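So this first bit is one chain, no partners, the form predicted alone, shown in structure tokens.
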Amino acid sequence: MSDLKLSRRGLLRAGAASGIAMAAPMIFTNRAYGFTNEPGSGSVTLGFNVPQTGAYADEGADELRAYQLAVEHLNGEGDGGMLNTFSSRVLDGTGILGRRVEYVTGDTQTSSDAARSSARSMIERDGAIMITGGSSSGVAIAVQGLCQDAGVIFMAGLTHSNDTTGKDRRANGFRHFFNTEMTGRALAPILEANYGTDRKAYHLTADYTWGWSQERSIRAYTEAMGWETTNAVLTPVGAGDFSSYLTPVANSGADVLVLNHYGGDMVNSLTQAVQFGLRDLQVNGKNFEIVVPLFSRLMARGAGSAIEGIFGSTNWHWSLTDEGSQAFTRSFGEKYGFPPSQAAQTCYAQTLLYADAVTRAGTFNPCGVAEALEGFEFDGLGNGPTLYRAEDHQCFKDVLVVKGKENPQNEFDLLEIVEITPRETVTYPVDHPDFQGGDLGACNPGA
């Protein structure tokens, strides 16, 4: 066992023992020598936040669709879902142990300010002992950082960054959702077989901490096929028109366009990208082409047919065949009458996987909950055998690569999966260069 895990171990104990009060404000806490919001034996509240506003609205409401069926199944209501497929079986129907799950929710905005604002104000005001949501790695960041010092678990929704469990990674934050690093492992290999490696990428790159390392990522893997990046343009979140970013491209002398837009943005980007004839273009003497690194059933549906042919990767998809990913499509169709995203998924696994690790440790206590996902190894929630790494805090489990449907049979049926990438060779070093510069610190438990 890490020395790490040991000084955790121990600052649970000695805060059980002594009454010591862990470091945080003060402002967070609620009842001397306990921590942050400790429930009551009636109910325990979670807070679920998630853009309900802005350029990954339509994330936000799925992520809150799934957040809302989660509760419902730990409450013991409807057909329980992953409950039955979960590889850990401690999760029975009747809350987290013993108390009714109750929620409350915020708008992120797809803002750092108002993320942290929604956040603070369901820790202080509405006594939420885990916070989790968030379609934005900005925002993810913003919130890890404040539940650390508030003394609370963050649960990261979708955030694709690989600062969020690299340089600011936190004890009390963890990531289901998988990174750039996994997406450029997975998707390169697809490329160059392909498109070959001899091409000439443009990127266009949301402006902010998950493009940028988007790019990074991207770029490194396709310039060590051999491809060459002839430019890269950051973008704004939320820009509507990318119209002057797009004029450009076709006299770029570039033959592939890579587009690290996410939500509403690469809906409009692909969309106008297209409308602008790019992909009917010949250049070097081959067909243009364009990749959107990290896709999602919900930004395909927003694109329709502009997607066809169109290579990306994502964390998960709900024509999965396995019991869990069924299980789960299966209990969130029917309540609402269509298939669930992956920031359905990832949001849902995430609420069990927090629910999970209470019931485990025994205590709400968050060193205590943290101490039990670290090396967790569970199946049954999709994607296979999954790992959250004692060391980061990510979990690593399969990545799939998936392209635009060319014949899609309905509006859902819009991606296909064209290769699931194992676990093993997503995986990365502790020590990866571009995870480097963060400390995961100590667990903060708060009061």
Given for the second form:
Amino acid sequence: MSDLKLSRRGLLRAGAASGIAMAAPMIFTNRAYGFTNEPGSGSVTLGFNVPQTGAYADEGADELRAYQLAVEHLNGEGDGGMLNTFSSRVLDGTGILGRRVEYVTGDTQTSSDAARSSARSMIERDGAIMITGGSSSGVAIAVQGLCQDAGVIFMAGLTHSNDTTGKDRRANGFRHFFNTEMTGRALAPILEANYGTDRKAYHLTADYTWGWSQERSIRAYTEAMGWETTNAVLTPVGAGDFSSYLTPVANSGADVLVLNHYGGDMVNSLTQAVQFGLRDLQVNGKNFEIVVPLFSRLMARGAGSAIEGIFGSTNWHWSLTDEGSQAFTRSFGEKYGFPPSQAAQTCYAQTLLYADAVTRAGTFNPCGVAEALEGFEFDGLGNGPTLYRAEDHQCFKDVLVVKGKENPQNEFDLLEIVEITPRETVTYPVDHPDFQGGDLGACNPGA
Amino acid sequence: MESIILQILNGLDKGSAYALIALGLTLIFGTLGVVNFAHGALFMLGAFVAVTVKNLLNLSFETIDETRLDFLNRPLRVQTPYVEHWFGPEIGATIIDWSVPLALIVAVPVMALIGVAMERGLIRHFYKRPHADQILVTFGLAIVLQEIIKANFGANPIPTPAPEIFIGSFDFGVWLGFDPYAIMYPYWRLVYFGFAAVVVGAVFAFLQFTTFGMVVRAGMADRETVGLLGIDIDKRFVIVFALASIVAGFAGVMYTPILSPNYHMGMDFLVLSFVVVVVGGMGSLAGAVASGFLLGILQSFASMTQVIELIPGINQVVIYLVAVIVLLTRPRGLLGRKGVMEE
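Mind giving me the form predicted in complex with the partner chain, seeing as the form predicted alone was just shown?
What follows is the whole complex; the chain from before opens it.
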């Protein structure tokens, strides 16, 4: 007889232990490598997590195009784009640290749950070393939290809510795109100059983190210059028909409508506002005006002539004449046949910034990469001199105030740059009240 | 007062769409006894008929204009639609501008064909099967159609504008003696309401005043007896299915300027249209139309800021709430007949 005796309790213990071991995600089992998904010597995988369906699908499609272009350029294919104009010269078209860049994609469906599950799958199953993308702040914040826990870097795509680098900031997350505070600072002076200080504003606001943040910022800066906010109504994302929200506007005594909507929602709400004749109104002896704080060329195309003369802000526009913008517009335009959107530019820049930080750090370890990005000052990526602020992982750069063009010269000539608000004007202190309550915490290398 | 009139007007266009879809649903249910969950997909297909007609009219050839530059400072490639080339720029542009109403003409044969194919190919095999089977198979069919549209047209809404003369709003306020701009209502939504009224009127007239309609009504009342009289009722019912498809397709075509079509718009309307049918009374055409408008208007009242402030979330549930109340107090629906879906 053997000495091996298996008691009932022992069996249960062994069963429970092996169950836990099998159930544990790979994140916890690859401890031997030093950090999550350390790449081998041949290639490195990036995870592009973009909305391919839902209200922000147009933006998502353009983001994906930009990522594919960035991968080409990093691998030394194509004309190199902004690799040639980037002030940091360490990227030479041989991939990242000598490894060929490969990528996997996921569909966020403009939903936080779907975005988290696609990001998790890219990290656990495909071995992605970095996740980037998102075209909604709700999604970005959810995925940023997931990446922090998993121990990979998150390079945010289009996300404009203050919270991404405010109360929800994380040590592993970085944002190149601007935010609603910067929009408020850049847009308010232009609104004052064009519409005066005696205005009554009606807000329609997308009911999630970005919408709330956008409304708060615009209200703060317009109320400071004398405007009154008469109503602020929350609308569900993807509502489609906004008519029941728009009909009370004409009769409310307001003379400005602020549409805190983005993507497909903004296209629908703006075109319907125009259909309801709001732009033909005379209220309080003034022309009724519509403001769209966050503008994009893709939305402008969807909304057609409805955008003429409407003010908003944007992170970047293809008509900028600096070397970087022109190089990017040229390589993107030649590959796809139309100019890139602001979403494309921020995603392309984020991919290059990540590759550059890895190269300068000499490692894919997220903590090394984060250190290389923190306080990094660069130029040549289309926004002028830019700083990745160490304290909150937010980029500080010029902001564009734009207007829907009255007489477009071609089908892409839809927005006119009214002003380039300098970086100093849009820079806010780290302890700004709207950004409080967050803590970067320590970087997490995973493993 | 102004806001009440406004919300009634607002409810009219949505109510028109519900009424048209519910009318078709009831027609099919009343005649064939089939609960057709693919009916929303027919509405969606109608909308994509409009998109396809717009795309076809915009088919272009390319010329290079050396005098103008594109965004990369290359000579501009100018796209000229064939329609403008054949009929001259002015007439061509007008034809393209009127693509949505023109799509109605195309929708008649296309939707009739789809309807007949659907009925002969699939649904007729389920006449004698339980309602649960019918619901499953038609729901599956709806998903298949939806995915086909998604694969061909993408997942994004496609802007399909109304003709230019209908852009803008009618000032009801002045007309009714209120202040100017108090009640503004887009022209196209008025057109949609008028259109729905004409279609509903035409369907009723067809059933009421033609021999064909009489036979169909007789069939709805007692299928067996009509069969015993030597009338091939099945053949008539195929035509009824085609007719219901055309009505749903019409509703879809004309709705495109109000809501840019996407692949899941059918599902969005289908569930509500079923509630409309149930509230109106299964098998009652007049009930379907009346409850379509009623629920459309109620929904728009529930979306008013003041109402939402009073009862948060009411805009999402009002229709179902009304359905519950109606079914509790009048189990057969508003105008339901005795004996329909009852053993």
